[in-house]
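Here's a solo chain for you in structure tokens, the form predicted on its own.
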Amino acid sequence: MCIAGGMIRDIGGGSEIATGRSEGSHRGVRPVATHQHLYYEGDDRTHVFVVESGWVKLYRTLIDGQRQIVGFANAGSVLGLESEDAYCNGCEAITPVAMLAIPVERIRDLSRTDAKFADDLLRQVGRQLGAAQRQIATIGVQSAEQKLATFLISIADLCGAGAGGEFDLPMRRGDMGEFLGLRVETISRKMTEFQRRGWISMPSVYHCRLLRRDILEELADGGEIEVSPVRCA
């Protein structure tokens, strides 16, 4: 999946959806607590999703029974349109999350009368099917070091935090690592490096401030960093 975002109120421009009024919404936005599950892998697919504050993982179940995050998703991102029939992924709450819930016929039914929500529609479809993809070339190619610096400048732009930006970090160092296909252990190491250098600070497991954006904007766009050992006091 990806790392999706992007203000739902861009859709419409205050479209019955973005304002929480559409028919069928079940009278707006709904709260969803902490581990809580919007939906499940391979329920049936009723509606569709926006989430309006908080953040979701996505995941899938391997063939071993074992769990593979494959997305976040934070405000202004739409779930439950990559399937069909039924949701191809579980998704849970990480932080307290509220969200429209819109029935599927209510979004095919604007879709056909609406234009201009039809193509902004399409947009955020566009706008997380680009992230699927730069997810897939992270994996592939890049570097421990790469990975983590484009997640965490990621995290940050939608946060909001902007170039040198405080952000919280809502997820755990195991779910960064089942998406990012790295072990727990090197992301720990990998944090506490990015701390050592001076690129990043951490003033608690949960909150992030980037404090050298250029490099990790530099190891994001796949250039290496030449840097001394790094001396314990």
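The structure above corresponds to the form predicted on its own; please give the structure of the form predicted together with the DNA next.
What comes next is one chain alone, with no partners or other molecules.
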């Protein structure tokens, strides 16, 4: 992980923020059902959202109908900061979600009056940017196998998988594919292959357990290089 001091709270998209501050914890928290949209691509950007619980996916659509998921986000993520006048992503709940909707004007006001808030906001977007760049690296250079390994580890961490490495996949195979730039069939094949090799086990389609995290990590970007290459001095 490129970002030290603070776990990234989502993949490719949002990131952590001090949840439940500056608004009180439950004032204005709204529930969103699975498959409901928080917003669509092209909608007027009226609000910024803070995810309180649950998972959403952020995606873009090309004219030919192809879709690319640019990120998943869970509790703590702030959504909508990448857009200006109109949302440039669609945002759909993939589990039941509780979220806080903050009008954009309010964001401006809060930023002006509360330096700490503005600071947090900037850091938050910065992290999202870092995560997005990391995702670019993943889908740009990695093989299907590496992509999947990277993905499983990230999700496991986000789900707070314990020492046992057990967690629930909050998304379908198709979503994983659209996120990693792979077809559903490829995801499926590699998942069964990982099982066959004893690296993971899947008690059910959406429940996963990492048996050999070490191997997966090695396979994954397993580590981007953290240190500088030789300096020209």
